[in-house]
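One chain comes next, on its own, written out as structure tokens in the form predicted alone.
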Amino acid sequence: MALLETIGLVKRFGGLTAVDHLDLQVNEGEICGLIGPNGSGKTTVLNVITGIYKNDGGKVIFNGKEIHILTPHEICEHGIARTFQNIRVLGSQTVYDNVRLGLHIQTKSDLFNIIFNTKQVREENERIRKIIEEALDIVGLRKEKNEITKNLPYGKQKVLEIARAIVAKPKLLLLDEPAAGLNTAETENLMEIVRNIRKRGISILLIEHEMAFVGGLTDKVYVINYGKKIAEGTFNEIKKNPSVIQVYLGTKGDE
């Protein structure tokens, strides 16, 4: 069953068409890749899906509902979470507090209950603690939960962003170049994290330049160039596609 669909999606910036009538689909339980050369419009697609940019044509349908008409926070509340190309963490705050930011849509207590630390607040804080620690377990950061975030190595800051995204229990997770800047061991660890997230019922759409990462994880891959889809299929299928080889993967289809 399709969880996310873009139908004829268009995004323009002045005279530039960054996304050109793009059709893609992420089914429930899938890990899908979105690849293409630098400047091909990949991040723009994610920005339109999440409402950061408004589309200039076409539709974004999530879980059977048109979401391109919604605000970013409404789209988040419908069950889409994401990470960004550049790390966006609060370096002066703890790992725990950074992840807690991802639960803003789930906190219910009002000012009165917070000031007087009522039973409702204490119960909510305990519920939140369990959710945060579960997310930290998934990404392997439970032991560092009280660490100041800026003291973490780069690779751990990257997976911290993922913990903050999944803590709200989204139906769909969008990952924008999650393996960028990681070494081989960190990349392999990240692949296992992504697999574990999928096992928890979260579908994934990821952008990535590291082809081994894409090939080792995805069920389906979409390739775009200048905002247009030029290929779709399994990784083994698209890496042999002449159009993909020409614009993205070089001249040798088996590389």
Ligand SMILES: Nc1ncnc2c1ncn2[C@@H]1O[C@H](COP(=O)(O)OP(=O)(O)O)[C@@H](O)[C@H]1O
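Keep in mind that what you see is a predicted model, and the values were worked out from it rather than measured. Here, rigid core means the biggest group of C-alpha atoms that superpose within 1.5 Å across both forms. Numbering follows the first chain given and starts at 1. What changes on going to the form predicted together with the ligand:
With the core held fixed, the Cα of residue 183 is displaced between these two forms by less than 2 Å. Once the rigid core is overlaid between these two forms, residue 71 does not reach a Cα shift of 2 Å, moving by less than that. Comparing the forms between these two forms on their rigid core, the Cα displacement of residue 93 reaches 2 Å or more.
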Contents of the next structure:
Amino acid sequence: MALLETIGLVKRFGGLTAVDHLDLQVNEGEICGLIGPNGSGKTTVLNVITGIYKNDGGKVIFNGKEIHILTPHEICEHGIARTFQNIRVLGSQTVYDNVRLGLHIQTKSDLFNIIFNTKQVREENERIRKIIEEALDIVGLRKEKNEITKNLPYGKQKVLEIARAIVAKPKLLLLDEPAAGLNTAETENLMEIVRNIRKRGISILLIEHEMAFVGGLTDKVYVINYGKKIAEGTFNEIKKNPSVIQVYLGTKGDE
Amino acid sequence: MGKIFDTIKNNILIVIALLLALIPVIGVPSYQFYIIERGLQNAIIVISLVILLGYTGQLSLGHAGLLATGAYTYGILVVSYNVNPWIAFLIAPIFTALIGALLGIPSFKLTGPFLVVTTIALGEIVRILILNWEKLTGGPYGLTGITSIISNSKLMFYLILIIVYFISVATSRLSVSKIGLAFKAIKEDEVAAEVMGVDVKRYKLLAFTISSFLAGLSGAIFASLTGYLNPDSFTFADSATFLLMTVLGGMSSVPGAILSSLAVTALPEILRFMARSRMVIYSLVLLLIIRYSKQLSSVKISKFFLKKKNKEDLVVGGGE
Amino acid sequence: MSLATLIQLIFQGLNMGLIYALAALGISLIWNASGLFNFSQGDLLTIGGYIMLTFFSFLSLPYPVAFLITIVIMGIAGYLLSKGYFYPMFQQNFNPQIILIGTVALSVFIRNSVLLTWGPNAKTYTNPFGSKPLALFGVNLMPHYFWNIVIVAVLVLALQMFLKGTVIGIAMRAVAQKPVAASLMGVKVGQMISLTFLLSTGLAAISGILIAPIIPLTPEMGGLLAIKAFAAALIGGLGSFGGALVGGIIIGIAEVFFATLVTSTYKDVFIFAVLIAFLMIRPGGIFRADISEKV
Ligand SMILES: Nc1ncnc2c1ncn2[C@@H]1O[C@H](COP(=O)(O)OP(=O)(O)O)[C@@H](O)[C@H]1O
Ligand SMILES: [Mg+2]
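Please show me the structure of the same protein in the form predicted together with the ligand, now that we have looked at it in the form predicted alone.
Next comes the full complex, this chain leading.
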């Protein structure tokens, strides 16, 4: 059984059908790619999976549960974390606190314990400190731990968002154009980070335009256009698919 | 390292508290003494706005209504129902917190001016109800003969001081906690907060509830200090003043909130020599402070505390 | 309810409603131009009323002259307020919440200034349109009902023509709709925002003048009126010209009917409750529904 499955997923904005009866499957341990031209509905798929938008039809099943009826924070609790195409970090907080936000659901301190700064709170702070530092090591931001986030360069803010997502201990990680805006060295580094995350047993669904990135990482790729699936298979298979070449690779012309 | 900064931070609050604790000892004239008490009582409602506005980013212009709720709850219980003042003092903030939770519900859907207008409207509704529910509240004639929690004025002062101190420490701890971080995440990016597992509605409700509890507490102390309540003390202008005190204190600094409450409460009294024009001068000063808040921030006391606090934030995360 | 009372109430409600509408229009104009919600609009209305009192009643100038002088003074004040106070804060990228709080501080400042200048007691002046009701259709209607309707109608048409038909008006709307594009095309954004403030305070002043025959002037009158104007702007749809008018009229008429049919004591509570309910159900108002964010 797939870890994540969308069945006949539909999302409309007014007259526009942004996601059109889409069937996707992400299996445990897999890295799946979701590609398609700009405006084809990729981000909308992630927004529906994470509950930011309510779907207008179909189902999202995660770990055997229907999650399209849940709110975003409940979906997070079920084990899905994500990053955003336009980074959404807390600019005026420190790098450390941004990652700490990812630990929200695992932090148990309540108002009473916090106000009286009980042993429970102090021990928990110590425990999460280790987790945060480990995550910062994975993405290479240990040195920037105490910096105010908005002062970091774009590339570092992007991987910070990944660190924030993985401390939530998700079963599935959704990445929306993680390599966009990164230079070659940063992209290489990012591929390494993504492989590393998979090794930790986290499955990944990623949206990306950078074909080397998709080719180098994914086990399976879905291609969508106008919200409809037009192909699926390994990267090498879909690369040869004529309809894909026509709508996507053809127009991009960079493969 | 963390411990050291922690101590420094707590020391700032302790220093303020100790200086204030000297006041009854040196013997300040009774009116000035009263003003300082009022300043501390205002500090509580300003801290309540620090939590709501400074941390969570929710702007309320209805806090005078919450102050009134706390004050009248205390007053009515004590005067009309002969409830023991201490018990009334406990009930008032709890009841206000319940009312305030209602104030939080619109924040699920509304932001910016939409929410602010809602809070103004709710504050006015409270005031109009007080004004017209004469049997219970005394209406425009006010509610008189409210007994204080403690009749000895020096002991009362120390009670207020201890409450303010405790609230300050608790709020600072809240600020660096999981809850404080969730509040700040909501302020900066609700979508990111929600996606990272923060139940945004629940936390907004929590922020409004905590804030209202403190506003109600401030109200009960107000009733206890003045012994007399009148709807004119709880207008939009009062809500505005609390907001301005919060801004002046740096929005998210607890020591800043205390100092600005004391300063702004005393300002009209310091300007007393200007007689009738003092309120104009006072509001003009507030206007100018807002206009030059960016330039002022380099020298502003509040900024000093904010910097401290930020460092502290980092350190709770564990110093190297 | 007899037909006569019905007509009477509709006229009364329409009158208050148009006054709310003018103030709401000012709020919407500034909101469009700068994204600022002006919480001092009610107090600008108050001070307009008092300036009118000074010129018309104390200095005994003819009504139209006093009317014009008041609008000019208030317009200039609004322009300077933007130039000297609000626009610099936009330019220096202040936290929008702080600028909003600036309008709150302004409201407190105006209230105290009015109190200092004109004293705390309620002030009225002789109704320039006469206080003898006209008997029409068997109903007693005050002459200012008609005058107010005519004045507001003329004003709204003139404003529409100005915004749609003149170079400055078009530039102002361009700034409101696409500030970056407008500034690239050479429109002086700061100037246009300041002109919007001028229009907005002018509108507030006119509401303050027109309200005088209906309710007496007091330094705090702006408080309640402001919330009604906010309600009008929000229910109509913040930023919508027609919305402000429709919203104002709805509030005015709802208020008068509630006061007469239910109780006048809680008419304000009723209006505020309607506002809150409306915002919860349709936060975008009648004419502009989209305040959601794209992720
Ligand atoms: N919140 C929204 N409201 C209206 N239309 C939207 C919204 N979000 C996305 N769309 C539209 O849906 C389509 C798909 O957008 P998106 O999912 O962002 O595409 P992609 O991520 O593949 O570039 C686009 O036409 C876009 O304009
Ligand atoms: Mg996208």
